[in-house]
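Presented as structure tokens, the chain that follows is alone, the form predicted on its own.
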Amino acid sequence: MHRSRLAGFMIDCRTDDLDTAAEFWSRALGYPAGEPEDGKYIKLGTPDGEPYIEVQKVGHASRIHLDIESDDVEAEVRRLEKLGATRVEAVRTWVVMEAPDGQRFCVTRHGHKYFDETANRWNEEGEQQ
């Protein structure tokens, strides 16, 4: 058995000015922008218990994608593959996937402090428990 849940949203920005992009999204959504991490990410200060929102500098077209967090990334990837998603690439500790209709998303290691209370539980056959 493994667990997973919606972790958050990544706002992918094809830009050379991540600070300006983060400032736009901070003001648009009403969440304060944090400090840049690795020159590639800026977290917005979402309320405790809500999904995270990060502004991310990317080299591909701008878009918004979601992250699913899991206590077993590989088991979650296999479950999603059974549903028709495809594995695009493994990056550090997460896997980029594509839904049957083409939307990209990531499966990441869990880290949300409410993960234990809010995660879905899946058996070996991928059925919700």
Given for the second form:
Number of protein chains: 2
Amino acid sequence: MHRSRLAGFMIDCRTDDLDTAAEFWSRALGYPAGEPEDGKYIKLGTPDGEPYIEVQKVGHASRIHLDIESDDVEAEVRRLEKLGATRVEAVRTWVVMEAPDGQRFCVTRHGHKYFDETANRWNEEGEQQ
Amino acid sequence: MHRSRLAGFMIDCRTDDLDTAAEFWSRALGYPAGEPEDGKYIKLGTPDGEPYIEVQKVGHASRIHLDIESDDVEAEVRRLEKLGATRVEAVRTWVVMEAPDGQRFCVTRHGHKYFDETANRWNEEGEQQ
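Could I have the structure of this protein in the form predicted together with a further copy of the same chain, to go alongside the form predicted on its own above?
The complete assembly is shown below, putting the previous chain first.
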């Protein structure tokens, strides 16, 4: 048995100016911008318990992608492969995947405040428990 | 004065098979899939009050985009233009826009259950009230 849930959405911005990108999305959505992390990420202050929204400086084309978090990244990747997603690459602690219709998304280590109460539970066959 | 807030995220799928696309995202995220609307949209059952997630059949490349909802779409579009976004096209009741770094997003009529309690308020100058 392992667990997973939607963690949040990353707004990938192809830019050299992370602060300006985060300022736009902060003002557009009305959520305060946090401090930069690793010079690449700025988290927006979404309501407690809701999926996170982070602005990320990237080198590829701008887009939005989502993150699924799990207490067992490898088991979650295998579950998603059985659903038709493909593994693109492993990066540090997360795995980049591609959905059947082409959207990229990531499987990350769990960190949600309410993960224990809200995560989905999956058995070895990928059935929801 | 007008109001706006993040409404939700649309998972745009370039596919002829909306049901299969929605089935993948439903099982990936662990949210039940609803019934198709207009043959183009299937809503996933996200927790009460959280931004919606809908799977949409599209003709362009697959991606994720976000929707901002407002009680005055035109005033919200003008506010976002002042922040650096550009107007792409008006479609029925909503307006497609492009963020400074290139992501497409939509400004739609408000419909969130808790819009009155949770929307941001903006004055004529786009300052938060």
